[in-house]
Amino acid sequence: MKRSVKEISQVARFETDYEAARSPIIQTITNNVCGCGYVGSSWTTRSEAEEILKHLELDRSDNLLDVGAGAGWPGLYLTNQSGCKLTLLDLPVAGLRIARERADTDGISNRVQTIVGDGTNLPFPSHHFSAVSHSDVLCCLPRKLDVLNECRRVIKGNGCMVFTVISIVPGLSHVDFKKALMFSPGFVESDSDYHSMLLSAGWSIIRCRDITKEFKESCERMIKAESEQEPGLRRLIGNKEFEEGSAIWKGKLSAIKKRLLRRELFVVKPS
């Protein structure tokens, strides 16, 4: 399916954020908000790793699928934790490639692949993985019900899909909504709620957890990090960068701190 400008240009963009990831002062950041020693793309700390692995209940036998899967956080935790095999599918090769790296370093490519590939068209037969996760990607992603479709039918009819996603909160006022969209990812509107399309796709929703103080918490992390690794970051990005990514995080944190945006944690089963 052929992409927007935007999503191209979005694409692009985590290419570089990627690579710059491979930085020691941005791995010291996302170690000290996430705890999770991967390079790392989403909100997860490693708590919410350790909460989705007891809602997958993987072993050796299974084998998961990991949607916008990024530089493999936590794709990879999960599978070492649980052995199962593991396939990390994402647009952007950068992301892949470290994931690959990391695999390797970890001795667990033998049961990790890496695909190039979209969430909207996976390529793969219908009923294949026993479970799939995602990771604060549907919010980056215009089709997101195309997504939920697609990840219906490539999973088997017992298994179970875990993910995260940010949302802005219904029923705000046009300035708050417009504040709220401001601080958002790059795709976060949608015309129906995340229940709604869920039962629209055929799933069924088993738990829906409400994560925006941990995400709160987390951007405070951020903020904090970022501070005490102020010079060395100024010398990596540049200060007008620097500058406009402090007001960023802040008004992030703003946002959420009113109840603008939300972020929760779905697992959920086919119907």
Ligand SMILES: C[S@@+](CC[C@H](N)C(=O)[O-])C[C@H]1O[C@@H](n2cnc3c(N)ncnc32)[C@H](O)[C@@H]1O
Second form
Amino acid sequence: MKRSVKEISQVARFETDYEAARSPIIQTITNNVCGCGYVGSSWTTRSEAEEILKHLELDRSDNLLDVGAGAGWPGLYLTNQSGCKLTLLDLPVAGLRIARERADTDGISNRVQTIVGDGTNLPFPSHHFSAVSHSDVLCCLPRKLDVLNECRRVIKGNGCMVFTVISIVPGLSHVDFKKALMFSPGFVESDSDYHSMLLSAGWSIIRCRDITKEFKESCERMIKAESEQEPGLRRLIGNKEFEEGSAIWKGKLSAIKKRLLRRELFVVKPS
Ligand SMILES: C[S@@+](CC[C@H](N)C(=O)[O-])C[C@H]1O[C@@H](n2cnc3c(N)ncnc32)[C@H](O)[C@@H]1O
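Switch over from the form predicted alone to the form predicted together with the named molecule, please.
Every component of the complex follows; first up is the chain already shown.
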């Protein structure tokens, strides 16, 4: 399907962001926020990756698909910990290149493949993967139900999918909705809620955990980490971008505290 201008520009932005994220300053900030030790762009923390690992119950016989895999966080961590095979799929090539390099460094490239592809039209046969994950990806694309349908198609009957997603809290006033939208990922809006979409795509919800408190704490760590790195960050990205970035984190934190935004972790299985 043809992508919109907004989707195309998001891919370009992620390409730039993944390259920039390799700089030691951004690495320090990411590690302060998520504690991950990888190039990451979601809010997924090390302890959430442990939770994903626990729910997926991965071992060497499994093959995991990570959709919207970015530069390999948390997919590479999950395969490093479990020994499973891993397919990383995303649209920006820069992130996947970083992921491949990291897999080489970690000595696990024999069980990791990277594929440039679209989550709404997965280039795999049906019932191929024993596990699927995605981290804050559905809020970064418009056709969420297509992704949930495609993940359902490619997973085995006894498989498990775990994902995190940011959404706008339902029932807000017009003013609050606009504020939430301003500080959300680019495609946070959806016609239907995630519970309804999952059911209609053939998934049973095993668990849905509200991780907004953790999201708020990560956002607080981001503000602190960026302020600690302020001189270097200003040199790296420029004064204007630094100030715009700081305003966005503060606005996001305020939206989370006012309960306009939430983040959830879903564990689902084919129904
Ligand atoms: C918030 S980032 C998460 C990246 C990575 N999983 C992480 O945790 O750092 C969201 C990712 O979703 C990807 N994405 C957006 N639309 C997509 C689509 N249609 N198909 C596959 N990936 C997509 C973006 O390119 C981006 O890398």
